[in-house]
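What follows is a single chain, given as structure tokens, in the form predicted alone.
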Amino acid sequence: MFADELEGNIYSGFSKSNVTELIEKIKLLEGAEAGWATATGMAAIFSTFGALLSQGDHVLACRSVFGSTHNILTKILPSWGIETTFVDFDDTENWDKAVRKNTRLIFVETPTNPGVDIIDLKWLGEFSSAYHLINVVDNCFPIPYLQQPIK
């Protein structure tokens, strides 16, 4: 298995059968083609930014975000040369003005935490497609039966 000649669980530090099973079930529920599991939601958000952003990139984010997420966007990412512009969730007419040449992704929560604002994901999908931006949606409250951001 270490030589990649056989598939299987090598080391529980990076692969566990129960985590793999969890990922597969969440993928089915969400309609995703791939997945990743982390120990916490903040680990998921931080690793997502780390995987998708590079120095010089720009993030367009909904102003209503969880406090720890706000800290990542305003304190950690700027030290890596990544800027964020915050926009009001319901001011969709002005989101275009916040997009820059170096905007890489849009980050939203819906419902937002703690404001419980609802963002129109259909509109957001069309907006991000028009600008060729990656949508990152923190979907911590609703279950997949009620909301599926990928769709």
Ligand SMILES: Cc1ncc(COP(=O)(O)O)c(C=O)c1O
Second form
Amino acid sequence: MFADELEGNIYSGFSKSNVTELIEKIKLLEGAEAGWATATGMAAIFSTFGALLSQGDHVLACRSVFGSTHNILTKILPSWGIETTFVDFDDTENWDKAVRKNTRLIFVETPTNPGVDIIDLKWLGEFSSAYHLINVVDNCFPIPYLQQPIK
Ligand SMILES: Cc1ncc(COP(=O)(O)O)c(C=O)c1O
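Here we have the form predicted alone; I need the corresponding form predicted together with the named molecule.
Below is the entire complex, every chain and molecule, led by the chain shown above.
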């Protein structure tokens, strides 16, 4: 297990059986192939950016995002050389103008907190595929019972 050849719980800081059980259940609800769990929503968002972005990358985000997410995008990531362009959720005809050569990821919330903007996830999936962008959806408000962004 320490050599990463077998799956199993070797150290509770890495994995725990009850967290693995939670992940398996959320994966079923979300229709996901893989997953991981964090103690808070902001830890999930921060670690997603940390895992997927590098210096020089550009992010496209819907304008209305949760305040702490806005802080990460506007205060923390720029100090690491990662820029964000905010786009209006209902101005989808102009989203392609915001895409740059170094755009790597699209981040949206839907419905947004607190604006309650609704983003068309089918359209977003097609848009991000066309530009080969990673799609990140904060599914906090509807929860996977009501909305499955991966689908
Ligand atoms: C849309 C959205 N994303 C993220 C968060 C952050 O979640 P947490 O408080 O678990 O860090 C919140 C919290 O209200 C939220 O509304």
